[in-house]
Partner chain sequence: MPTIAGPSLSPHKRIVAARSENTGCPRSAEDITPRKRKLRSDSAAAVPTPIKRKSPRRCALMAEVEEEPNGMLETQFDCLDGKSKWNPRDDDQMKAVKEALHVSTAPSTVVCREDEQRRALEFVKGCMEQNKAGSLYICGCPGTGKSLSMEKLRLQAEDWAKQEGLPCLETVSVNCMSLTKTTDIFSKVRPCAIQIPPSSWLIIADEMDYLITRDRRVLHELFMLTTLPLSRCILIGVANAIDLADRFLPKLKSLNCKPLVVTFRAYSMQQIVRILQERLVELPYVAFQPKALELCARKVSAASGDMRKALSVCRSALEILETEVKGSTDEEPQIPVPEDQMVKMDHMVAALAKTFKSPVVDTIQSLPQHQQIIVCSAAKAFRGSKKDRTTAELNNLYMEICKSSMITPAGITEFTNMCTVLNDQGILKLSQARNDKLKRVSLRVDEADITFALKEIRFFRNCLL
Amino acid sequence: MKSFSRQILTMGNENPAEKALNLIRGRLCDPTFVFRPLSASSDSNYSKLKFIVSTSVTEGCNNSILLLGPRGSGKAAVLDLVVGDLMEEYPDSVTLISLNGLLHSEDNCAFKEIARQLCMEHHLLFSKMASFDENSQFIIAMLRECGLAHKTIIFVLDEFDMFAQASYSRGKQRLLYSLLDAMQSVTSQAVVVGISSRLDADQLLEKRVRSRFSHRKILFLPPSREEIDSLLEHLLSLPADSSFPSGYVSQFNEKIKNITSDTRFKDMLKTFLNANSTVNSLLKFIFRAVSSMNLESGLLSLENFKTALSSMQRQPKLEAVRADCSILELYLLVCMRRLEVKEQSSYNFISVMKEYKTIHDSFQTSDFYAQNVCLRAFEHLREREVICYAENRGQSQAGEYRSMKLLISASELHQGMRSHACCPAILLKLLDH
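So, to be clear: I want the structure of only this chain, in the form predicted alone. Can you give it?
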């Protein structure tokens, strides 16, 4: 194994391990490469969307459709894949106009941007000084001319709900109404594709807009386990017919198969996907794992994925204890935990101070502070949301007399204290007993 590693380091000018790392990173950053295998099925979202859009191109009909799903689920990536393939199949018959609700939800801005993109696409002069009505008439005229020339205009409205919620003096949802109304004409040939993370985006439409919308929706759901397994192999396996040494390719791919079939990896992946099951989050997870690959061995390991998982799991309470708490604040947290272990159902700052004094008297610790200093530390813990008031009643009472509770589990407190740079050994001992 080691001799093979030394051998691949000396072969050629570029280390095969570095080349493999760059290749996989490039794949992870290329949406076309990522979503191509997920689009192979005839029942995939890619196939459904391509059928609807291609119908408009080949048969000259108008369509409107919504792509709905959480952020990172691949809505825009699949649409780009469909549009790219259609532009290759029908290079002179498709025009793409892209708008984003975060930038173009104001009607005047949206019409101007559509006019600008149409002028650029058809090599026409664009006038920045054109009025709202002039841009509107130009767009309707272009829809008619493109329809007569059998050219389809695809309008992509990203953040579709922003267009639906926009309300200005010229009238609500005027852009959507104008586009959908113009598509009622026999001469027009267009598709409106809305992209939104709101599943109720179509319910935001006014009655006059909804009556012109075709109510087609494609939902982007989390990938199945079989799709994830296929995607992992697609992303991480090295190609056999490549410039990599054949021995290195077979060893690398064998290692990937061993990792993905390992029950520990499957449990790790399940834990991660329970928190965020979108394709985008999975890509970030794989990217972090690949980035920590040992370039000397040139192979991925299970430890790389463990490191990636721990770095992506958010533990704000743990971080608050590990990085932000002073020694005094650690004492107060341990006192509160000890009171809970003693089954003291309700406690306040005064109760915690009594426990703090008991610890000091029993162990003669050097870390003993005045009550007013402890109260400030107590307030800091509450601001960091490591502790909070047990109930909303009694707001007229002074803070030190109100019931408190911990917002951090015993295991998180223990783990945070163990990794704290200056935690006294006595506190860990007190926490365990």
Given for the second form:
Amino acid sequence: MKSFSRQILTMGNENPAEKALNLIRGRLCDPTFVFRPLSASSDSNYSKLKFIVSTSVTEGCNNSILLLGPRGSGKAAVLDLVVGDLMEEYPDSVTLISLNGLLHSEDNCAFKEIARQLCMEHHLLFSKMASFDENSQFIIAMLRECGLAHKTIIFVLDEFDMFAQASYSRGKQRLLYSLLDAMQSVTSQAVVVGISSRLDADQLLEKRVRSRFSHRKILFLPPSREEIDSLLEHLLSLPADSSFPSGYVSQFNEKIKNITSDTRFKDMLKTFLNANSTVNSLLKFIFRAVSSMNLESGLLSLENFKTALSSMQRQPKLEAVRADCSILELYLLVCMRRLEVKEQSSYNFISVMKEYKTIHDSFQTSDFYAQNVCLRAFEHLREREVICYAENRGQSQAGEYRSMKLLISASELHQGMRSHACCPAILLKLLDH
Amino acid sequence: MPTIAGPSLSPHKRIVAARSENTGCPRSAEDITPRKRKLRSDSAAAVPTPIKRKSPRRCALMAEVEEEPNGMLETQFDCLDGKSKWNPRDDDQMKAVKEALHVSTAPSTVVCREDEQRRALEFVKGCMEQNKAGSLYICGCPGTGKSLSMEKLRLQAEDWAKQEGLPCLETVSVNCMSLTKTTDIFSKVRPCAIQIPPSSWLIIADEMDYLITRDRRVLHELFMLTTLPLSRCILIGVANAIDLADRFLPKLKSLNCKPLVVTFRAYSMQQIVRILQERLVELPYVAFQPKALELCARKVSAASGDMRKALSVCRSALEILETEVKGSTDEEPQIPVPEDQMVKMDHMVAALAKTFKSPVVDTIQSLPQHQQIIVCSAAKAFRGSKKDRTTAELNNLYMEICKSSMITPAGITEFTNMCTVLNDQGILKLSQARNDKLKRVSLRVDEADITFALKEIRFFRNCLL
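Having seen the form predicted alone, the form predicted together with the partner chain:
Complete assembly follows, chain above in first position.
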């Protein structure tokens, strides 16, 4: 597909729909583009963060700050924006050192990484054999040098709570203490930015370390409805430049406006946001919708968003029941559920067969199959992971005698059966009792 | 009276001389105060004042704090008026104020710690004069000025040794947190130990509780350096625990080398106000309204008495003022700077709210609806004595609440995902289990916080009744 479109490109006749698709998908994957308009207002997290870090850069006063918010709310993206802007405004005055709590929570490892990054920034040779003492002395010396040269070092500690909780340091939090202690001395010029999704990340700090931390927190909350509306417009509107045929651009943007003002779309968006309201999940939703765009017409439609929503809110076991199960398998599932309801703590294939026979006897159903057929149906259900063995012990026993359990909840079973193509009514009645 | 022989006083003398010309305070104030000071020192003053007065204004400030009769108060207000108005839009002035309040700016004298410093200095002097060893243990909460005082003490002791003509005092200052192995401390103090001719040596061990190992060998050996014959080591250990010496060093008692303990208590409100004013007094303008400083001191001393926090709150209030001022310039540059622009009560209130508020309430209020229902059901579930439940039980509760309000509940996979998100944020706590449904859930947040956060929404309010 890619080579084909490249051929078309060389022929100078690329499909505008594909170009539009690529453009929008590129935008959705670029956090800078996404968060730039969210940062425009003076009250936003971007401005607050920029203010604090830029005062440290210009005035040389040290600071420490914590960015808190659920995963995918844009903390690292906004920080990248701020650092990028500062590097442009004050070239050669800002050094960035990044550490991640998942990788560098051990002190030796962390100091080594800091030394390595400092060496890289300042074009020095880094020796892997350097000991912990040498590394820490190097770091202290570099901090002093940078302080004298009025260069600010920005330490970014991702997954900050992991630094505080590292089990092998036996509660020492040595790295955090050293960094925050360096903030207290007048010779260094640095900022420590911690990023964490735990709201009580600063409570995890030891009291010494917490006293040295400046208690500034920026909370990243999910965007409001107005922000989401403006974000959608910003992401999905095509620019009116010459690379697209002009009629197409206005048609596309018109369609977007129609979709976003449609009440059905608003309801859909509301259902989606009721489960997960972070910016990241919204971007994934839009990405899927845009990817299913019809390339012939080159325009988005409400259907795209509907398919995206259903693909994001999947219930796999329900689908297994709805799409894949035969009537016999449904019977077996209903029997198992009835056994559960009767407070039988454990049941196996034999007891399920007994229940099956009881139902057949009392209701004279037409679907009564022999045991070996039922066993095959059972195996099929187990393969689909709708049921499974209750314990891993007793593997030497034959499959029929091992206790089983349902992996699907009663309500999902009910829903699946109701949406099944040809589920007999008697089964639904049996399930309800 | 303590003779604080500090080397740092000379620059301030120059400033004092300059300022007294500026402010034009009546010189008579200075004549009045010495007599009054002697009277104050006779009575048991809670906070002994240093002899060295920096400026007429400072004595007036202390007068305000100690409730002098009206005569002094008038002088103080005169001095305040004498200071020029602060222009927060001027970057240099703002920078100067921020620097004065930064934690890294070490003040020239350590106020409100004179008593403790005096005791420690007397101990060190005593040891040096009698050529014997000794150990001192400094304890106190973080942010109470221990390390700062010890640095000053070191300088004072060195100067005093020079003055008295005693052999030069060797000092080693070690932060035990920076040692790779606890035994490294001995290699750091070794250079001091080997000296000819032998002279007293001072070891300051900061964050001493990091030397505690299971067998306490290193700590014992360190303190026993002071008991060796012919030892002239003066050991000062600094830590947070008040009873470190009792708990971890019972052997020392039998060896009769139990260290002298000096406790640095948490700062009280008056002390915090005084320290803040001390830092701000050198600036030629008034940046903070006194009531704002008092509010900050009151709140911080009630919480922890940690000086770093007080400084952080003041700087935060400064930044709020700065954004306010800068914001108004962007809109209409024609408006002249209003008179009396300084950090007022409302800035301080906002700064205190920012520092002391927990982000939990805001986060719960902005959670998506389903996650709020999960939090609500968790609050209901853990009301009684049962403090943790399985995910499956919580799911049942969640579905009940959803059904009662006609909301379609999310499926079990979605539900577990949402529980994981809440676990990441520190609102719920999920234990590990092989089966998703058997994971145990407990609540990390106070139920009162949840009720407060969700009280605006009638549905949750009824639910949590």
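Rigid core here is just the name for the largest C-alpha set that superposes within 1.5 Å across the two forms. Positions refer to the first chain, counted from 1. Note that the structure is predicted; figures quoted are calculated from it, not measured.
E355 shows a C-alpha shift of 2 Å or greater between these two forms [criterion: core-superposed Cα displacement of 2 Å].
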